[in-house]
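Here we start with a single chain on its own, the form predicted alone, put down as C-alpha cells.
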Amino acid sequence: MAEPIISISHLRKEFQGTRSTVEAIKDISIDVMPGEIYGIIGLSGAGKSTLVRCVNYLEKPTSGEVIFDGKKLSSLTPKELRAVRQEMGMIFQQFQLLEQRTALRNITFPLEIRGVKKNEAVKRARELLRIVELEDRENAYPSQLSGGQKQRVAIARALATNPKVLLCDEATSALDPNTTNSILGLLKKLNRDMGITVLVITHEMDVISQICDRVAIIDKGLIAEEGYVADIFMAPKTKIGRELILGDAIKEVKFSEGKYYRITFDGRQSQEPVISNIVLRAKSPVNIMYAQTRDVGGIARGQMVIQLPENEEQQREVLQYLRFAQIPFDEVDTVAGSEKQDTEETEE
C-alpha cells in the first residue's frame, strides 16, 4: 500500500493575541494519498486555511507533525524547507500574480528564483500556457484578464518548479460559477493527466462534489468526519456535514404546521421516481420544501425536504414507504432549526 505524500499528525496551532490566546487548531490528523484530490470543507474561521498555511509551514505548528513525501518538516533546515515547497504549488483566492508583469513573465519568475536559465524558463512557461488555455495570453498584463485567465496563469505558475503537490486555498471563491466549472475542469485534468496530488480548501460543497475523492469537514479547529465523498454526501454523520450539504437554502424555507422530513438519496439509480412513489403510496401530495440532488454517473445523489400530508395515517403512509424503499431519512425540527432523528426510523 502506497504511503500518504501527506500525513497530519495531532496538528495544533495557536495564535497569541494581545489580551488571549487562540486557538485555530485543536487537533487534526489526516492523509492524503498520492494522486488523489482531498477535499477540506469548513464554514469560515473554522481553521481550513490555517491548516493549508501549516502544511507548508508557512504557519509553523504549535505541536503536532507534518511528513510530506516521508520528509518531517519540523526537522529540516531553512533551506532543506524551501526545496519541500517547491514541490507543493500553491494557488490562492486572488490570484497573487504580479501587476508589472506580463502572464509569461508571472511563470518564469519562480523559475528566476531557481537560477533556470532564461530560454529554459520562457520555453517551460509556455509549455504551461498551452496546457492552461492561455497561449494566445502570454503577453497579456493582469490587468488585461479575466478573473479565470488569472487563476489559469495562477495555475501555470504553480506548476512551474514541477510540484507532486497543489495546494489550493479558496481558489474558485472570487470567480463566477461558470468560470469555477472551467478551473476545476483544468484541476481534475491536471490529476489525471500529470498525476498531481491536489488539496482543495474551500467552504463550497459543490467544489468538493465536483472534483474530489475524499473529504474531511473541519469545524471549530477539529474534524468532524471524514470520508469518500459519495458516503459523506450520501449520509453525513454530523450537524455540521448535513449543513454544509445542504446549504443555506434550507433556512430560507417559509416552514408552517406540519411534518418535514429530509430525506437522503443514497446511491439508487437516478431515474427511479421517488416521489411519485411516495405520492401514490400515500394517495396524498407531498410538498417539496428544498432540493439539492445531482446524477453521478446514473446514481442519484443528494438530499430533499418534504412536508407530509396533515392526516396521521397518511403520514404513516409515507414513513412505512420510505422504510420499505430503504431511503435515509430524518426529521426536521422546524423550531430549533434543527434535525432529529425520527425514533422509529432506527427501531429493528
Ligand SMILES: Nc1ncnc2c1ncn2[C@@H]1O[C@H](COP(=O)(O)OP(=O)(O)OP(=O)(O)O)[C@@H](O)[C@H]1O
The other form holds:
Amino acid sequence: MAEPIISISHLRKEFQGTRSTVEAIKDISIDVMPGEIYGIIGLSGAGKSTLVRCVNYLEKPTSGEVIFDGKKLSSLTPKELRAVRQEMGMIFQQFQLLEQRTALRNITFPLEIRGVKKNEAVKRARELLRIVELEDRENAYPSQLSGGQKQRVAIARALATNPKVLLCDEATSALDPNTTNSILGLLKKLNRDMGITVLVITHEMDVISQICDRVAIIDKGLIAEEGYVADIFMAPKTKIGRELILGDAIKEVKFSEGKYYRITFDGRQSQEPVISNIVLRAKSPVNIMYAQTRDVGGIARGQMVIQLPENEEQQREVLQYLRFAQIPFDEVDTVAGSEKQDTEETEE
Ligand SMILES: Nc1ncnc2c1ncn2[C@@H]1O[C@H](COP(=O)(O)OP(=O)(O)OP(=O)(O)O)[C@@H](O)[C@H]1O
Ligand SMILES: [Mg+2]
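For comparison with the form predicted alone, provide the form predicted in complex with this ligand.
Expanding to the full complex; the earlier chain stays at the top.
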C-alpha cells in the first residue's frame, strides 16, 4: 500500500483570546493518498481554514502531527519548512494576486523569490498560462481579469514551484456556477494529467460531488464522518452530513408554512413501502417535497423531504412510525436554513 502524502494525526489547534480560548480544531486525523482529490466540508466556523493552515504549518498546531511526504513538520527547521511549503501550492477564495503585477509576473513571482533566472521563470510561467488556458492574457493586470481568470492565474502561480499537493481553500466560493464548474474541471485535469494531489476545502456539497474521491465532513473541530463520496452521498450517517447534502439540494425548493422532515434511506428498508406505511399510519397524505433516492440491487439509498400533515396527532403518528421502523429523520428548519445562507455571506 502506498504511504499517505499527507497524514494528519490527532491535530488540535486552540486560539488564545483575551478572555477565552477557541478550540478551532479539537481532534482530527486524516490520511490523504497521493493522486487523490480529497474534500473537507463543513459549515462556517467548523475549522476548515484552520485545518488547512495547519497542514502547511502557516499555523502551528497546539498538538498532534502533520506528516507530509514522510516528513514530520514539527521537527523541521524553518529552512526545511520553507522547502516543504514549496511542495504545497495554495489557492484561496479571494485569489490574492499582486495587483501591480501582470498575470505573467504574478506567476513568475514565486520563482523570482527562489532565485530562478528571469528567462527561465518567464518560460515556465508561459507554459503554466497555457495549461490554465490563459496564454493570450499574460500582460493583463488582475483588475482586467474576471474572477475565474484570476483564479486561473492563482492556480498557475501555485503550480510554479511544481508542488506535489494543491491546497484549495474555498477556491470557487466567490465564483458563479458556470465559472465554478470550469475551475473544478481545471483542478480535475491537473490531477489527472500531472498526478497532483488536491485537498479541497469547501462549504458546498456540489463541489465535493463533482470532483472529490473521498470526503471528511467536519463539524465544530471534529470529523463527523469520512469516506468515499459516493457512499456518503447516498447514505449520510450524521445529522450534519444529511444537512449538508440535502441542504444544498433543497435550496431550490420553495417551502410554505408547515413541518418538514428529511428522511434517509440507509439501505436497510429494502422492500418496505415507507411512504405508503406513513400514509396508512397517519391516515393522511404526506407531501413529498424532494426526493433523491436510488434502488441499488433492491436496497433503497438516498434522502427525501416530506411535509407532514397539519394535524398534530397525525404528525405524531408519522414520527412514531419512523422511529419504529428505525428510519433516520431530522426536522428541516426551513427558516434557519435561509438565515444561515445570509449570515455566511456577510461574515468575514
Ligand atoms: N487567528 C485566530 N484567532 C482566534 N480565533 C480564530 C482564529 N482563526 C480562526 N479562529 C476561530 O476558529 C474557528 C474556526 O475558524 P475557521 O476559519 O477555521 O473556520 P472555517 O471552517 O474555515 O469557516 P469559514 O467557512 O467561514 O471559512 C472559528 O470559531 C474562528 O473564529
Ligand atoms: Mg474558512
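Positions refer to the first chain, counted from 1. Note that this is a predicted model, so its numbers are computed, not measured. So that the term is clear: the rigid core is the largest set of C-alpha atoms that superpose within 1.5 Å between two forms.
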If you line up the core, does Gln326 shift 2 angstroms or more at its C-alpha between the two forms? yes
Taking the rigid core as the superposition reference, indicate whether the CA of Leu308 shifts 2 angstroms or more between the two forms. yes
